[in-house]
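The chain below stands alone and is given as structure tokens, in the form predicted alone.
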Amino acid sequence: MSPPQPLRTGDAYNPDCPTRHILDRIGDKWAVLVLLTLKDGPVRFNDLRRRIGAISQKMLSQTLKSLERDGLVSRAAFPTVPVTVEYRLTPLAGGLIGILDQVTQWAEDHVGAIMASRRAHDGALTDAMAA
């Protein structure tokens, strides 16, 4: 039996690179929205679902489990009836929030230009299909 191979990082274009797996996680739209929702403090499951909107209970549960597995979110259950569960960011996620805030600000700053580009592109496609 051969010894385990060391993790190869630094090649995010390689599907086996751990960096790529992390980028896949933090690039997921639901993960981004969950992380940004938790940036101001702990939030209960149903509050998360209400704040995010248009996310199913199953998808939110899967996203939270994945973020918890990656060490970005922690889960705390309290012995109430029914059980109260809160989610919060871990210190590891702290550095990521600033980056996600910047990406969100960029999106907000450029939404007009992007929407105009989409309209132009879609109009060109419609014109081409009509011809």
The other form holds:
Protein chains: 2
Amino acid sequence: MSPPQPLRTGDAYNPDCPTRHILDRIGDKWAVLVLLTLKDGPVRFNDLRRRIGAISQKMLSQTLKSLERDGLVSRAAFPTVPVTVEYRLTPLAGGLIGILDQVTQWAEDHVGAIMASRRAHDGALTDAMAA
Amino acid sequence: MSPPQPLRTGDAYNPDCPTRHILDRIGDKWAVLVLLTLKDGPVRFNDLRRRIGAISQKMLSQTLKSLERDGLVSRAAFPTVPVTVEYRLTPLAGGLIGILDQVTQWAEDHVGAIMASRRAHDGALTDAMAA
DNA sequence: CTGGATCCCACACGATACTG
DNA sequence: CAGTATCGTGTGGGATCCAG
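Next, give the form predicted together with the DNA, keeping in mind that what was shown is the form predicted alone.
Every chain and every other molecule in the complex is listed next, the one we just looked at coming first.
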């Protein structure tokens, strides 16, 4: 079960491998939150801000720009009186959302076990300290 | 497809929600890489280091500790002459690995489209500058 | 071999102020 | 409303040295 196996196919270990770029994007907490928020349809800038709540406008703007650059989000501006801008997922992002949903589902299903493990671990440490 | 729907069940937006903790863990680049490396069986500390390559021993140690605390990885030390330590996935991590595999698979499948989007985007910018 | 402890700095991120 | 620009800082994380 642990053969030599020098390096896997796509090999995400090599920083050169573009797969790492995607991993980094998934690793971006704000990006994931934004994608999830856009799941049910187009949302305007300040709406996104309010929905996510904790995000600063700088990070939101920055996150949206990088997501747009990656072709995961599209931007549409309407020349209304105060300008209106809508963000929505692109078809490309569709498949990713499905996976992200699985992640959040898994998280909801197992967060109990994980928190329990943390308490057990921390408790063991505390006990060791007391001993 | 875009009803009011004030807030989703688990609501990952609220920092209080423990689901966010899991998201943050997934958001940890090194943690994901470590989990993926452990997928095919137990691996020793320095083996992990070499396989991942770019990681510093500090981050590896730190990542392993937090994964162990979360009950996703288990540690086994053998009192051999130079001490030997093996890390392996716990059953709890099993389901997560499946999802992580989907992520890497998706990444491999769509990295081309994403890189193309980036080039198109950057090219458009460059053109705008030149104009 | 498996880590822990320290030093240190780049940079991610938040807060604030300003523009179209 | 939808951003951009600037500044200050907290800290993630690398490099290095040391210990069991």
